[in-house]
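Next comes just one chain, in structure tokens: the form predicted on its own.
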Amino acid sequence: MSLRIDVLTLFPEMFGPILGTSIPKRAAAKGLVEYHLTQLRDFATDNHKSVDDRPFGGGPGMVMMCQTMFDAVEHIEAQDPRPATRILLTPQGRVLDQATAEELAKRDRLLLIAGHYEGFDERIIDGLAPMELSVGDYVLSGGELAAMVLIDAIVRLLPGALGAADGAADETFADGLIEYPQYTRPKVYRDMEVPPVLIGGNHAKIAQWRQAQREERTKTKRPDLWAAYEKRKSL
């Protein structure tokens, strides 16, 4: 059974050409995942389709409403019988890392919610209970791009979506651990030559070499991915 992937944005219309592409798109068509999109203003009920309010107490900006979230969420999960993991994009939660990916990329069924606005009434965070996922500690207009990155990064990890079995195996964050340099033809570019192991038909060699390249890029330019590997391999 293919992943389905629930979408409640302001905006669906930003998703279009993000999953109509490259590695989403041809997950897609393979039937490995399917994507719904939500528009939340459906759920409003004035005639301003208002999702939002001035927050109590006073402040900037405007918060998102309880009642609309509510009731979207209990439509989209009704649409089928497969429990949702919801997934509420915000800049106050866990920093999204690989191992995270993989272990949303088993799930059955995720419901991406994108907030906008000064953020939400805490009360659908209380009352929903979802993971709460950041790209960064960073603040962006709105959860859509949060919600693209996450499927992006959730969708290429599915049995098949990469074209070959190993294709996600050796890449950077797989195992803790940044990927190895990559090269093509020519082997001589402005003086700069391709590593000769790579050329010399040993497999063993090369798998030794890249891993080895693995190790040291990991060691330079990501310290702290490098001393969290160390640790996980004394236990």
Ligand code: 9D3
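Numbering follows the first chain given and starts at 1. If you superpose the two forms and keep the largest set of C-alpha atoms that fall within 1.5 Å, you have the rigid core. Computed from a prediction, not measured in an experiment: that's the story for all the values here. First, how it differs from the form predicted together with the ligand.
- After superposition on the rigid core, displacement of the C-alpha of Gly201 between these two forms amounts to 2 Å or more.
- Once the rigid core is overlaid between these two forms, Glu13 does not reach a Cα shift of 2 Å, moving by less than that.
- In the core-superposed comparison between these two forms, the C-alpha atom of Arg26 has shifted by less than 2 angstroms.
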Second form
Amino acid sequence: MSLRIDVLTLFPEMFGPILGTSIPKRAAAKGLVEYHLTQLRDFATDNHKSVDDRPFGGGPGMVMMCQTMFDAVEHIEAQDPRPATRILLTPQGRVLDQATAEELAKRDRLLLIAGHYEGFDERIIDGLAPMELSVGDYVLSGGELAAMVLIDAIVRLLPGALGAADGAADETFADGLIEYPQYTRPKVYRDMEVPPVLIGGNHAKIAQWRQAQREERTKTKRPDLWAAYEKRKSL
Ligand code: 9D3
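Could you give the coordinates for the form predicted together with the ligand, as opposed to the form predicted on its own above?
Entire complex below, previous chain first.
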């Protein structure tokens, strides 16, 4: 059975170009995943089609309201008998990492909820008990781009999603080190030379050089990953 991904959003039109391009598109064409977009505003019941309201107790901004969210989630979930893993995209969530993407790629139904500009009524979190995910510690205008990041990270992990040419070369994060530097023709460009070891054809030496490069570059470019790598090795 293929993966069904539902997205609940005020901006479904943002998703078309991303889901219709590259690997997300190819994965859907191969039947590995289906995308279903739902407009949250369709579940508004008042004349103004409200999906948010002013916060009790005062303060800036607006708060996504319970009724539209609960009604929409119940409507979406009733479209398929498989229970959905509910995911709320929020800056307060746990930060997405590769292990989480791998875990989510094993599920058969995901419901992604993206808000815009503002927060959620806490009863949405209490009542729907979603997994709360962020894509990093910086402020976006809404959860839509975060949802697309999550979809892309998951869908490319589905078996068969990557062509033979794209596959396998996923070393980064698999073992905690970043990748070795790569070069292609020409051998000299604007006085910058390709490391001679790569041209010599000694494959054992090339492998050794690449591994040393990975370690050196992880130390300097990603000291956070290097610390985690050293810690894991010492256990
Ligand atoms: C005033 C407090 N703000 C929290 C930092 C309010 C707020 C700002 C931006 C609430 C929501 C948003 C919109 N962002 C998201 O919905 C979001 C997000 C993000 O901003 N960064 C990283 N990951 C995510 S996932 C969803």
